[in-house]
Every structure is written in C-alpha cells, then in structure tokens.
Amino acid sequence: MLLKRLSAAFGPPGQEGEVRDLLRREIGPYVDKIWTDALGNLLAEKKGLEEGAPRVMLTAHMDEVALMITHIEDTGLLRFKTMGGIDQRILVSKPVVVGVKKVPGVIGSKAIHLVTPEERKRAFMLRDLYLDIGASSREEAEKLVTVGEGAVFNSSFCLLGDNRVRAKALDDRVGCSALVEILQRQYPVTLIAAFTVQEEVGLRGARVAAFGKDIDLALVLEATMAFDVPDSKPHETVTYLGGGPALTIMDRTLIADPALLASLRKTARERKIPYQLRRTGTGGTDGGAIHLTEDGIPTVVMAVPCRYLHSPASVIELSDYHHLVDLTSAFLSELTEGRADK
C-alpha cells in the first residue's frame, strides 16, 4: 500500500530526499516530464488531451513534523527544538529515529517519582526533555547523529477496523499518495504535479513551486484537523471522519477562490461524491503561498479529514481519501475554459 510506504518514509522539512526518491519511482511512468527544483520540491508535468485546456497544479507536500537535535550532552543524550506546529504535551516517552541512518530512540524526561508537586501542575517542555539513543558519551553519540539532523516519530502504520487508518505523517502524505492515483488518469487539463517541501515551516517549497508555470488554477491535497470526538461540540468540530473530502472556504492564509470552490462542489453534488466544508479559520496550507505567485493563482484547498493531527497516532478513514481523489479527477476530467467561471 502506497499510503503506508510513504507514511513510513523520513521527511522532516529540509531533509524530504526519502520521500522524494519514493515519489519520483512511484510517479515516472504517468508524466511527461520530471524534475527537482533548487529547494527539493519534486514537479512533473501530465500533458492534457485537449489543445488549449487550462494547466492545473496540483500540490501535495513531503515533509512532516519533525525534531531537530541541537546539542549532544556530555552524557550522550541529545537536546532537541520541534520544526513545525508539535504539541509539546505529547512529546514524552515516545519512540523516535533520528537522520536518514533511523538511529532509534526515545524522548525522556525525569521519572514521576521525582516530578515535585509544583512540577506536576504543568505539562512538561521542551526544556524539560531529552532524546536517549543509548549512548553513554558525547563521543559515542556523535558516531550515529550530528547536531542538526532530524528526528521524526517511530510509529507502525496500522488499520483500525475496517476502514481506517492509523500512522504518522498523515499529514500529508495522503495527500501525495492521493497525487499520485490522479496522475494514473488521462485528463484534458494539463497537470503540473508539485509535492513541496518545508511546508511545515512556513510554507516555503511552495513560494517558488508555482512560479514560472503559466498555471491557471491551483487544487491542494492535504489533510486537516477533524475534532468530532465527545468533548467537541457540533460547532467546534471542524471536520469529521466519514464525511468526505473537507472544502476550505478560509484559513490563516488563504480565502478559496468563489469560482473554483462553486465548481468543486457542484461535481460533487452531480457525481454524488461526499463532501464537507472545513469550518475553522485556523491553520493555513501551501495554498496560502500558491495564490500569492506572480499575478495570482485561484486556488482551493481539498483535505482529507484527521484525528490527531501532527502526532505519532494520526487516524483518517479511508473513504475519505477514496473520495478525495474522485472528486480531484471528476473536477479535472470536466475541467474546459470557463467551467468554474460561474
């Protein structure tokens, strides 16, 4: 199953050269063409069947939450900052590799015998917190890691009942390995296929993935927060599992193209696709770098709902990701000149 190859793959931001190599095999034989820009971010382009139709790109990024070692203790224990958006609460006690070697290791802290009671009112930080790799000295340390490399969470891709799905990097390889089924189609739209890099850090692949490409529109393929669990209440959910592909209308740095999301919906409606509008203003995505290139990009964010998000145990149900890429390839197979002008 490609979803769990790419989950297992490493790919902090700046460090994505696994998922990349996955992709590029995975993605070869349906391009026309294929290359990797300066930045990392890995672009193909699909030829369209009709003459004039309009370019399309379609973005999905490769990196993942991730740590990063910053100083090597005397002792062999390495400290650590976070790179992108981690709950610092759900850090202890869990299981990790570190660099493209996957030195294993765990993240520890000071035994709740010794926790004082003062210390016991908070969660713990970062400053509280080391990675053990099992090493004994700087010196044996520094043997398997380097000061800068990443760490990312060691955790097994696993179903839960039927039709969901459990692993880390959810976010957002669905969203590439949904990429990677729609290129396996024809469509009349010319495709320009970007999976970015460093989006987990400000968006950064994507500020120049989309520049230069004479594109007229722009879907990203991510995966969003879904808070339908008890404690939420109905207008707090955001999104839920099951149903279908998440539509934004707005986030922290993107407002949806009217057109483009009136075109989105209206597909699903007639080709009976489920479907939910993503109900926060929170959080942003490559799209909020996309539409800001040269004269502007209409773009629309389509998202695969997910428990847990930016975790070592994100949960997405897998009719959800079906329904993503239907939608994407019904949207694309009636996409002509002025079809989303309405």
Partner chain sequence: MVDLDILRRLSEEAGVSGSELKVAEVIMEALRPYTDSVARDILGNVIALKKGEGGQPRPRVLLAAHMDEIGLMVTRVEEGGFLRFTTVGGVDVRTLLGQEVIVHGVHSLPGVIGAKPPHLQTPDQRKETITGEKLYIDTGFKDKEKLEQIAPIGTVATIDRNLQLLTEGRVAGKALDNRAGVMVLLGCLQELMGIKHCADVYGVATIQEEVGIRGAITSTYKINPDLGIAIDVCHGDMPGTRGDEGYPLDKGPAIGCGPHVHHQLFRALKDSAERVGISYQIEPSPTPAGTDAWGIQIARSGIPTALISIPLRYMHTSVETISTRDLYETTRLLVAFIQGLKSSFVEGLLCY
Contents of the next structure:
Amino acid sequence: MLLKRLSAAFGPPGQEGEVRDLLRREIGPYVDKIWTDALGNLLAEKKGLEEGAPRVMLTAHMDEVALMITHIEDTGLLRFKTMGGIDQRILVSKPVVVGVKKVPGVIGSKAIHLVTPEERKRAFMLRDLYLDIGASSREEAEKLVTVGEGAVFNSSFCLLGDNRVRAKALDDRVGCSALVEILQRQYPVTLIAAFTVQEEVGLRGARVAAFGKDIDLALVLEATMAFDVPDSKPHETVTYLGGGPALTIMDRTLIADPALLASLRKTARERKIPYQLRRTGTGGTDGGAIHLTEDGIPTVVMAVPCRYLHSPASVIELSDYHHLVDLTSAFLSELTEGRADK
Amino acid sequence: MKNILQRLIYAFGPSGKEEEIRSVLKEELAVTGLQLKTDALGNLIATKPGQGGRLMLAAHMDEIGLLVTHIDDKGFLRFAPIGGQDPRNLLGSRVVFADGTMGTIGAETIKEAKDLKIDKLFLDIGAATSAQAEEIVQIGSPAVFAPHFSHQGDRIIGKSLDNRAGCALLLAVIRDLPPVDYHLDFVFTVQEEVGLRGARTAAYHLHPDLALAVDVTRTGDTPESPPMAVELGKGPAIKIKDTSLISHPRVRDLLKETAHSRGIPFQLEVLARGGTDAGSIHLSREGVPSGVISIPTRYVHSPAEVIDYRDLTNAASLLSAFMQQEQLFPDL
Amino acid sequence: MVDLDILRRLSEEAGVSGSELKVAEVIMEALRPYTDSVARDILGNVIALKKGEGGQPRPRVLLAAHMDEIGLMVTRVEEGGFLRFTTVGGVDVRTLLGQEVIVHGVHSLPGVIGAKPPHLQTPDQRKETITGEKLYIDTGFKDKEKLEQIAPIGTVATIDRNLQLLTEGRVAGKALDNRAGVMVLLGCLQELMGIKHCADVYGVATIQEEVGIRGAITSTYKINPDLGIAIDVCHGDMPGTRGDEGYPLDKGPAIGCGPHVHHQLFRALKDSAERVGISYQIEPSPTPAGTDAWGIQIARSGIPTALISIPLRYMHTSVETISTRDLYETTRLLVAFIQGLKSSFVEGLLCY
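Having displayed the form predicted on its own, please output the structure of the form predicted in complex with its partner chain.
Every component of the complex follows; first up is the chain already shown.
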C-alpha cells in the first residue's frame, strides 16, 4: 500500500529526501517531465489530451511535523526543538527515530517518583524533555546523530476498526498518495504536480512552486482536522470521518475561489461523491501561498478529515481518501473549457 | 460624494464575496471612460493608459464580516470571523446576509467579560429548526454588519467606512480626473481585511513605479484612548509607519509638501498596530515606492464608525494635487 | 585584521529601519574603492557588484547583510519639550530608562529618556516594568512649536552610544546587529579585490530587516542570484544560556542549518572553513523566520540560501558585544567559499 510506505518515510521540513525519492519513482511512468527546484520541491508535468487546455497545479506537501536536534549534552542526551505546530505536552514518553538513518530513541523525562506534587500539575514542556538514543557520552552520540538533524515519531501504520487507518504523518502523505493515484489517469487538461517542501514551517515550498509556470488554477490536496470525538460540541467538530473529502471555504491563509468551489461541488453532486464543508476559519495550507503567486491563481483546497493531526498517531477513514481521489479525477476530466476564461 | 458613500456602504462586500460592491463600483465607473478589468482574485482595475510612469492608486472594497460554520438543531448559527472582529463589537449587533436576511448576535452564558470570545457567540436569524435555517443560509454563507449611514453636522456615522470612504474618495478623484499624461491604474482591491491579499497580486500584475493606498486609520481623540496624535477634523493623515509599511521617504515628503503648498490641512500618522494595501504593494517585484493617505476614523471595525466629512474632501484634494506634482517619477 | 575605524563609524551612525540613508552613505563610500558599481535601489538597499573573471554565464552570488537597526520613533510632541515615542523593531523597553539619545530631526538633537527618581517611587513601583507608553524623551526645549518644527511626528531616535573597545579584541556598542554583518560584507568584497574568483558577487546592505525582512525580499527579486548568503548575528553565550541558546564568542562564525538553508550550500561552507582552517560552529534553527535568509529563499521560483551568523551578546540592547576575531574569521570563510565556487556547483543546487 503506497500510503503505508509514504507514511513510514522520514520527512521533517527541509529533510524530505526519502519521501521525494519514493514519490519520484512512483510517478515516473505517468508523467512527461520531472524536476526539482532550489528548495527541493518535486515537480512534474503531465501533458493534457487537449491542445490549449488549462494548466492545473495539483499540490500536496511532503514534509511532516518533526523535532530538530539542537544540542548534544555531555551525557549523550539530545536536546531538541519542534518543527511545525506540535503540542509540547504530547511529546513525553514517545519513541522517535533520528535522521535518515533512523536511529531509534525515546523522549524521556523525570520519573513521577522524583517530582514534587506541584511539579506533577505542570505539563511537560520542551525544556524538561530530552531525547535518549542510548549513547553514554557526547562522543558516542556524535557517531550516530548530528546537530540539525530531524527526528520523527516512530509509530506503526495499522488498519483500525471499520476501514480506518492509524499512522504518523498522514498530514500530508495522504495528499501525496492521492496525487500519485490521480496522475495515473489521463485528463484533457495539463497537470503540473508539485510535491512541496516545508509546508509545516510556513508554506515555504508552495511560495515558490507556482512561480513562472503559467498556472490557470490550483487544487491543494491535504489532510485536515477532524474533531468528531467525545466531549466535542457539534459546532466544534470541523469535519468528521466518513463524510467524504472536506472542502475549504475559508481558512487563515485562503478564501477558496468561489467559482472553482461551486464547480467542484457540482461535480460531486452529479457523480454522487460524498463531500463535506470544512467548518472553521482557522488553519492554513499551501493554498494560502499558491493563490497569491504572481497575478493570482484561483485555488481550492480538498482535504481528508484526520483526527489527532500533528501527533504521533492520527486516524483517517479510507473511504474519504478514495472519494478525494475520485472527486479530483472527475473534476479534472470535466475541465475542458479553453484558457480564454482565465 | 456623500450620496456615493451611502450607496457604497449599503453594498454587500465581505472579504472573498465582493461581487455586489464590485458591481456598484463598476456602475459608478461606467460613465468615466476608464478601461475596466476584473482579475483572477476579483480586484477591479480602472485604467487610464498613458506614458512616462505608472501610478497605482488602491482602495480596498472588502469589509470585515462573519462566515457561517455550523447550523444547530434549533436553527442557531455558529460563525468564524472574516477579518479583525472584536467579540465586544459583535455581541448584540445586527448582521445581514447577501440576500438581505437579518440576524442578531447572542452569547452563551458568560460569567466574566474576559471570557467573551467569538466561539461563545451565535447568530439568530429567527429560524426554529436547522431545516428552516438551511432554507435561508448555508454553511459558508457570509454576513456583514447591517448597513447604516447618517450624516450629522460634519460627521458621518456608518458601517464599513473602512474602507468605503477610501473607495468614495477614489471615485471622487476619478470623476474630476486631473489632466495627467502618465499611466494610471485605480484598483479597488479584494481581501485586504484578511491579509492585504488582493493588492499583492494586483501590484505584481500592474508593475507600478509608484503607489498610494487610500484607507482609514485610527485616532487618539476619544476619552482615555491609546495615545495617538491623529484627530477627526484635522485633515487627512499622511502615513509614516504602520505594521505593514514604512512609507517611502520621497512619497511621504511629496505628500507633505503638496499639502503645505496647497494649504490643505494634514496630520502625520504613526499607527502602532495595523496594515494597509501599501504594505503588500511596496514589496512587489523589485519594490515599489509607496505611501498612504489615511482618513481618520473612530471605532474602526465596529458597526458604527465615525469620520469627519471635511477630512474626506480634503483627502480628495490632497490626492488630486499630489497626482499633478511634477516630481512623481524622478527616476524615469 | 579588522578596521576598527570603519566598524566604529558603522556602529555609531544612525540607521533605524526605514531611515537608513546616513548609514547607507557610509557603506557606499567604503564600498566604492573595491567594487565595480555601487548604487541604492528604489527602496534604499545598497547594492554593490564585484565582477568575477572569465566568460558568461558566471555564477551570481548574493551576499546580504541588513544595515538597519532597531530604534525609536516620535509619535507625539508634548508641552515642555517632551517627545512620546514608539519602538521600531524589537526594542526591550526595560533597557531604555535613563538612556542618552539622539533625535534625528531636521537637525540632530540630544535628549534623555527620563526616569522617575527612586525617592518618588514606592517599593512596589520599583519592581514594576515601565511600559513604553509611560516613557518620554526630554529634549530640553521649552517651546512645543519650536520642537515640532525640528522633530515632527515620525522622527526617529537612537541611543547615543560610542563603540567601546573591551579587552581581548572584543567590542561593545549599539547596532552591532547587524553592522557587524555589514562589516563582514565590506571586508569580504575588499579581500576579493586581490583574489581570482569566477562569480559575480552582489553585496547588498538591506533595509528594514528588523520590521519584516523587507529589503531582502525586493533586492533578491531584482538581482535574481544563483545563490544567496545572509550574514547576520546570533545569540552569544551568556550565563544561563544552554548550548543551543547561545554560541560562544571567539569560536568563529556560526553556520546556520535548518529548513532555510540549502544542504549543499551548508556543506560547501563547512568544507571551505575546513579547507582554510577556520573554526566554526553550527547553528540549527527549526523555523526559518528571523533573518534575511527567510526573504532571500522564497524570491521568484526559489533561491538556494545559506546563513552565516556572528555570535553577539545582549542582542537588541545598546551594549551588543562581539569579538573582532569572529568578524575576521567570518570574512575569511566567505572569501574562501567564493574563491572556490565553480559554475558546476551552482548548477547542482537545483538537483535534489
């Protein structure tokens, strides 16, 4: 399963090499041209069947939230900082792997027996935590890891309950996987696929991905928050698993192009593909950067609802993923109008 | 200008849903003979082609608003803010949807004032069930403060004077267009309130040599207000600095000199928090010398903002005189 | 080793974000003798070009050091000759009490940031932090109108501080963030005069870094280089800093790594340091914001970018402290890198 291999790949922001190499191999047979840019975005062009058809950019980001090793103590323990929005409270007692060689380690903290009752009430913050790879000294640690290397959660990919998946980095390997599937089919329009870097640290790759490529419209494939869990009020759920891909109306970085959004919804209705609307104004995606490129690019975001985003183990429902692929493919197949309406 | 301003205030136009305000502006511009164009994000660009330099004048046409995110069983709506909304202004306000549907904003039981957050508020449109509500609005429907315009003495009270006042000002200048030879683009931008977005792509597209934004600014002339040396009725403010921009010294000085020589009253503005379209424009491509003419405004982002009409007419005189300055494009 | 006269002029000259003209003139004057062209661009960035040898296309290298400094800006002129102000950039307001300042009006005015005598304060008040709104600059003028003519709203002010020569080659002063970086930029272009190199080197002293990395965004777009290196300062080690919070003085330049830095460029800088025997440190940073490297990297379709930092103690105060030895070593590192730069290396930067 491609999603499983993508999820397992190591890809902190700026260190997406393993994900990129995997994707490059996967899309090779289905595209006309593959290249990388100065930031490490993986780009591909797939020519449309129709002459003068619109040029559509499809993006999914390769990076995942991660830790960065920032200091090695004399004791061989590693200090770290977060890359991307991780709730510091979830870090304690988690296994991780460090660097592309995937050196195993754990995030340790003072044991409960050694802390005062007052300290127990306080959540663990970054300064209280360290990463233990078993090294007994700085010298030993330096043989295995270097300062600046990333570390990601070491959690397993597994099928869960009714057609659901639990894994790390589903944000946004689920979008990467969908984009690979989409590229396997033929469309009237020309596709420019951008597997972007550094989304989690400020939409960095997306800021440059669309520049100079004469893009008519863009579709961003993402994973987004689902909060359909106990004790969440109905208006706080944002999205729910099993309701189909979530379309963004507005988030912190983007107001989706209304015409594009309307025609996506029309396609979904006509093809009887379930979808839902993302019910919050918060969060941000690569779409925020893409739509402001050059003269402006009409952009929409479609996302697989995902519980426990940015944690070691998030959960999606596979039907949502398949419906995302189906809706995108159907929409692209119907996009036959020429470029005059740009 | 008052009639136009009133018409603009009554036009619906939250960020991302500017169709109605855009079409009103188009109508107003139709008689001017300028070339009209709407770009990919929805900016309305009115062009007078010319030679010897390119001047971009921008006023955002969008306003702050709300976006429906949830409809509950009893027909109450939850919402996300569009732009900078203060929950203290929202509670008890009346809002209106694009089709004219009215709503009022209520709050869950709140014990302390500091707990008044937007997620504790809800919108009541008079529906008794979710089905009834969904006949009128959908998730994703935007709303704005119910329009209001009144004119008392020299003062105007209204909603969305930010930045319909700026739009009215540009229209007034267009109606009485100074005789200039250079290339002129008037841009009514979208999505300023959510991050100076329309101005960014418009500036890239138009590639101006010089740019001015026209927008509102805050004042320090109300009881116990934060210190700020801008007052209503003392003339348009020439911006020195805000969070998004430090005005280009040449543009700033030329504005000051213009006001001086024409005897137009003006004030200098250092805005501690806030930004304008010029913040986006000046960083476009290799950089665009940019400045801002601000209209002093009280209670910015509330349902009832207040300006002094004389500031608006003086701002129009300042802009018009500025456009006729000879040293606009010294590098060309 | 390091021309202290120039460093002194750079540190003492005023150049608050948005008002960089005076320091720009010092920089341009210094650059003229050893570059092929020097000019200010439309927003005020100083751009110098030192051409390389050999045929086109030559690699185009951008070296950027911001020349602006944090400072104060007048927001209101009050009766009695007092100026209320706001901060420009991240000024720690607690460091302002009792400072001598220069108000850069129509002509320069001395002033002092007044402080309430301790006798008039209660013990509790003495523990409170004074907020910016309570502070004012006393210019000594009695007449408000006269003062308004000289120092209208928008006038900037800086701390009146001479560069202090400390022991063991260390110096302290205001605005060493980032005049130290500018000093390295000048030194590097000067050294390149006597050295064969194939790259065209664009040295840019950027504006408005402290208020939002602004000059780097537009100047990089304009130059469109094959690679860019930002030269800035990083936190020096001080009591209470952990190993990843401050970098020791005199241990050489800190080479940045993280999402904002191109891997091959990072390696090439390390290799250059090792080749010519320069001691260096590694500065990891998980988020790329905060230096000109942030603006350079995302210009156009992306620019391979690196960051070199000079360790500096007490950042954003008027007693910023650096080691001149680090300045010299940072300069040497950049020279060594440019000297060894080949077209083939630049071409490889797009291949991941």
